[in-house]
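Only one chain is shown below, in structure tokens, and it's the form predicted alone.
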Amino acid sequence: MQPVESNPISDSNDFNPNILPDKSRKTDFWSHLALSMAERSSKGLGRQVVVSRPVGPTTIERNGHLAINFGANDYLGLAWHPELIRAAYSNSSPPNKVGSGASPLITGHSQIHAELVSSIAAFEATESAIVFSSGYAANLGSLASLATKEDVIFSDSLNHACLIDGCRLSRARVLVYPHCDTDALRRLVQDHRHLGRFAFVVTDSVFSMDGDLAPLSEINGLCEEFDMQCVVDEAHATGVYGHFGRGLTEHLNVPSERMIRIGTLSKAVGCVGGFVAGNQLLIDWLTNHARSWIYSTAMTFPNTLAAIQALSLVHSMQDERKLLERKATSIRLKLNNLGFRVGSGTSPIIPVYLHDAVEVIEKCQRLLEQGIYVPAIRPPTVPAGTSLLRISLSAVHSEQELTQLVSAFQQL
């Protein structure tokens, strides 16, 4: 069988070597660059940033609106948690210090980063775990550092950027089967498992954008009976799936010999940064390569302090997971019914799918002016072709702001 030809970022012009369509026109560098941002405005995919003012945990204020906030990852609303505010600005919290200073092998490794290290290796039963400064760099780190330009990668089309560049600094080759089809998946790998002195299959568990979850069992079985690892970003799973929040592996009760499992505190958690868990060998393998956090500030006391105070919450959240699950299937069965295509499955990211840039962005800005505040999804994020409206529940969304959500979209 043969590849899927790339992941969808990989097919933006964001990394298009041939910098010039035309060769045989001449023109200079900034020309190039405001004639490049013209066209890609002119299509709906210009982006600009835009001041948001949280006002509260589920209302954000976007370009002098006051909107009920449906684009935010903060799952089970711990963000805004008093507890995690106390911990990381109460003056009593040692060192009463801010920045750490220096990467975690030179002075940036305090008692405190140890803490967060054996609450994160609590929460996810594992010997180890290491810290990274965001799950992008997690995924670029540990990707970049366990492949080798010897080994094969095969990657879901629909896998997250930062596993994508992951991939590509491994220089391992890289061989994209179709999202979520396994069967697919085991054809590509009968037929080039060969190429690779180690093989790995590389996947999100939830699915950043779609919200829909990998085959996660069938894909450990393929790894047994290949003799390969899997790479499982649990960044939009840690915390929402599984009875103590692991993520979909614990959910899918999937064995964990097969599985290097990366997690994030920058969503469910409420905080900022990545992280790994797993045997003591693995972590030390990335404590002596993972360049992205050898060379990284390791992260502020107030971020270390909440991150550590959120996992005590977060594995007894029992009920804040199963609420947040009720209220995605409700939300997509209405959304069904008012005739929108949204993505199925349970997890609290709910695409509806709209034909083109432009109608996405004009739609945001409708739901906007009714007091929704739903991000507009387009190419490279997204397929080439494909759109979408992104809404992302929180635990802490009342029934009527939910309500106000429904009616909004039938406005539309």
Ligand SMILES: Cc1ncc(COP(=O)(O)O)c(C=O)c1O
The other form holds:
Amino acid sequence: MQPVESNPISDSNDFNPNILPDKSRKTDFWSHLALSMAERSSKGLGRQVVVSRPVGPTTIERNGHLAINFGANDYLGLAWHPELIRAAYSNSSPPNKVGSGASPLITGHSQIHAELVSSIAAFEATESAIVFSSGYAANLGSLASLATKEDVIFSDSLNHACLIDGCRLSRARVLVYPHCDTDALRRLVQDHRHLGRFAFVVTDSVFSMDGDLAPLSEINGLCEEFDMQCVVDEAHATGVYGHFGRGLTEHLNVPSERMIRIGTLSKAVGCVGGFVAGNQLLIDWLTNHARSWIYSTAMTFPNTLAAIQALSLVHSMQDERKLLERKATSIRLKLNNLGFRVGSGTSPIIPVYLHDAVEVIEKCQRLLEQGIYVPAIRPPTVPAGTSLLRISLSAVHSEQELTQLVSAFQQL
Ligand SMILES: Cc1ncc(COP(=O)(O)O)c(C=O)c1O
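Having seen the form predicted alone, can you show the form predicted together with this ligand?
Zooming out: every chain and molecule, the one shown earlier first.
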């Protein structure tokens, strides 16, 4: 099998050789930027930040429109939970401080941070854990420090940008396999495993744009057969899958020996931050080598306190997890019946595929005018020709809000 050495998502990105600056002109750097931006916009690919005013657990205001929010990853509604808000903002919680003031190895790692580490290890049922300032930093720093240029990485073609960037930073040989295709992965591994001293399969567990699930049991089988580790990013699965909310590995009962499990506190957990949970040796390694942890200020106190509180709730939110799945199944069915091409599966991320970037923007705006916010996802976040509207559901969306969502799609 011919190996693919670059990731289609990130490499379809920002570099257009047709608009290279004219080297003979001195000011060309700025005209290059302007030209490049104009070209992006003309294709419907320009990005602009819009102020979203949070109004309630499922409501925002954007561009003057009050809308039901189907663009957040707050799958359990915890970002608005009174117990998290009390934990974060109550002045009675010591220490009465905002910033941690330093990176963890200097003075940033307080007793409260140590408590969060213990909470994550207990939540994940692992020996230890390490907390990063974001999920992005956790994936980036882990991959960059665990793999080296002596190694080989097999990476799913639709992996999240932070996994792609972590693979690149590691300087390992990266071979991309077609999305979730374990037959293709097997062939790639058979032909190329020998290239690496160590080998890794790297995958999201729930894919962030398509909402589908990685075949983790089969991947684990290949890891055992070919002596590889699997780095799995549970960002969208933490809190959502598994009886205790530990993610897809728990849901599928995948043995932990070959899994290096990364999660985020930023989605279902309702806060901000990323983590790796595993044995003490792994955590010691990351403590010594993960540069996005070593050289970055430890998380703020309010966020740390809220995350400890959140984890104690997420563990026992089985009813909310089931409710979320039922809502996701029902919305998929209803949109399918309306004739939309909708991503399959059970996750609360429901992509509605429309292909064309300009059309996606136009439909996003029409939904907003009907009081529904669903983000438009376009290249380079997804490969060219696969632009989509991404619905993210929360257990706290009411039945009435879901009915409004479906009828807004019906009117598109
Ligand atoms: C699959 C995946 N991994 C990691 C991240 C990064 O997590 P964080 O937002 O906590 O930095 C994201 C965020 O969108 C994601 O979708």
